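Starting off, we have a lone chain in the form predicted on its own, written out as structure tokens.
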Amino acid sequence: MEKHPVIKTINGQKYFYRFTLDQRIQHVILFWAVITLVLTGMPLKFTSAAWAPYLYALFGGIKAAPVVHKIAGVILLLLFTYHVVYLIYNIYKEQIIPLKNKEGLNALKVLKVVATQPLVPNLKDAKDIGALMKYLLYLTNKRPDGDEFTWKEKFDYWAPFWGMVVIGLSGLIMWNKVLATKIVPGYVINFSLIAHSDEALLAALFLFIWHWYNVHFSTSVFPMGTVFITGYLSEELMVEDHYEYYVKVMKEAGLEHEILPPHGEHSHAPQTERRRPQEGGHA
């Protein structure tokens, strides 16, 4: 199992443990994916656009594209399987073990399990995305503190989930027509060539206008986040996006001292009553 400070000091700049490397490679993996999904297959359901031929011809043309797709596709569901296995297996290991021995086990402790799990949404993100609608209708200054993960993130995590069920099962469907005939009506092909296409439509707007903005091109990131890479992130979005994380990794840390105002307030204190971390990293 790999171990990391969660909290390392860079030129007195603290950044705080984020992602796993199984969880950077698998990211990797899946933005790969889906972008060559997206460039091999928006040709096709825009075959009337100037662009069209010219995209496609970079992948093959009719010959080669095609396969290059299908490849895609079968390396993104396994990937989602892995993924699917790889939590299941995680949180098996590290929580269900752990209360089975200290506790025993029954359905209600194995349900509360998982409705706890961190990317689950629960209330405080309803509390939050209304307390943000407050913010920024000026109904009040103060803008809500997200804790490890925003319901932004949660969004951004299980809008695949339904994409890969649409869009794969559509996919497998379309590749094998006559067997699928076997097994399903055959209107059902029609009804999964409409769901491939719209849906991967969507996928690649919800992509490249929400999840790319978010993690790449907003003010507080642009030109690019860089977390998916190193797996840190810096003490200041930690601030801005994860405030009451930030403050419990703190505390844990011992360094309630070092803690920062929510949300940018600190930027504008001065130099002299700020504390400077000292080089070198916290476990």
The other form holds:
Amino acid sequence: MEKHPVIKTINGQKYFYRFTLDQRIQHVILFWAVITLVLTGMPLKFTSAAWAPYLYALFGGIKAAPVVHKIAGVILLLLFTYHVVYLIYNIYKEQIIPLKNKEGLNALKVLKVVATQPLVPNLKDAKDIGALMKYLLYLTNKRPDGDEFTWKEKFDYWAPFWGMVVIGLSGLIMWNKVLATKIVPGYVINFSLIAHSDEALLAALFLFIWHWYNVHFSTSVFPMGTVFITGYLSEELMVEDHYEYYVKVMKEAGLEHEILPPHGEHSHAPQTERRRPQEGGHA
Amino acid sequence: MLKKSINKNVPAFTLFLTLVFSLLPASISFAADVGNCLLCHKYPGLSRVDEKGKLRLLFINEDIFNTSVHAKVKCEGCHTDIQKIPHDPAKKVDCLSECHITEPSTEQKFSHKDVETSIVNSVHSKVDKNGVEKKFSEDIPTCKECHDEPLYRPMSFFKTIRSGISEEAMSRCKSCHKKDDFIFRFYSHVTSRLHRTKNPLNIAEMCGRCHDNAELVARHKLSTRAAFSYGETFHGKAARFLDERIPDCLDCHINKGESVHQILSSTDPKASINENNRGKICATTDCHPQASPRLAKYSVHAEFNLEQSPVQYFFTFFFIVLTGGTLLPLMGIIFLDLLRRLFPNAVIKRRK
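Could you output the structure for the form predicted in complex with its partner chain, given that the previous block was the form predicted on its own?
Everything in the complex follows now, all chains and molecules, and the chain you saw is the first one.
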């Protein structure tokens, strides 16, 4: 914990700890595997496209590209398994065991722990979506006060989560078609192919449009968000997207007097001006 | 415009060629070209516009012809209607005519007549089981619909990249046989039959010329555009990337060991694709030897078509709705977000 303070100050700017090294490594493996899978999979989905043979040839054509695709698929499935174990282990060690020692366990309490995990969608997310729509339609100048993980991030987490189950299962069936059809009839492979390729297109478009827009291309972060490398998010983005959580963290750190006002608008110039007197005051 | 100018220039061009030819020394003699047909036909550009206004190329590429399966057949062997030179417009070649080659095992004049028997017994017969001519029999393919001469591909046991004759393989023949010309001809004869003359993509495209034609598919009440739906499977996609190990139409639609001309209707109890025989197709030694008959329940020719495959139609439809339902709202939000960032301070009702 001392190695990774919740709030780090570099050159007078505050940075907020968001992702552990373990999580960041998981994410890097995830995106390398996904990008490889998309590049080796899409030429097969769009076989008649003009670019398909060239892109496929880059991965060794019909003889090698399917092997590359399977290797990346196995890596992704291993990562998925690791992640689920990691998730259960951490919740068990850090929440269930202390709860057990403190007040004993029953099914309802365990369910409550699971339901209140920071990435589980809740009523606030629905409210935030409503508030965001109001903001985007110029009905208000106030952005929703995001919690530790906003609804966008929960979407980014659960969409690939469901995607990996669907694409992973259907991929395994098609790969091991002979074994699979010892149990299920052959037309299950038809459904596997549809699910695998259509869900993959959805996932690829989702990640490369929606996810990349939010974390890299939006004018607040362009040209690139760095939190996935450093694990730390700048105060400016904390205030913009996670205001509720920001206030909570600042209070816990005993920095109530340094809390910035919420961003109403997107303009960046007033922000820096707003920060300047505070930095002076701090010094 | 272009057609007109070709029309106008053809006689002049032909006259020019004739003059040039008459001045040239007699050409080198060719094995099969006894009638000296190549005297004229070896010139690229030799062409004419036929009665239908279609430009016909009459050029024979000697290199291709001399390595083709028909290299040893005289021109007059197939073009039987040509008696004198210069000749009148030639009729279409009938592949069933007896040509001037002796079949070595029976010492009879050679003909492709036996193939006709296979075709007549297959789904591609022009007549039905009672000998009555089928409806739309003019749609049924004839020899040249599939055999676009000559696609010569040698065996690739000894080399996998280069095309042409393998010297190493030829050397095995030479240890017993002496005459180079005979060895070459026999080698080509055997290898061109052991090796497929077309790759899986060529085969699928060939069948697709009729079987992907929506009009023909509807007229003959076929359930699928066959080459198209094959192209949607992994086999078809691999074929498009020029994989040669992948099964094409012929691998499933012909009983092992039968002539490729004997494609049977799925309703025929003897057909490989008949409901009762289908289970065996996938599990051949070269394909999926361990496969259970259930694997053959895979619908190769399923299309995104409510009438043909309703369950798959709705399954695909679900994913289309899921994709649209997820991406369109999100992209709408991105669009609104970009607009919002253009006018960050604009607001209808400002909150304090």
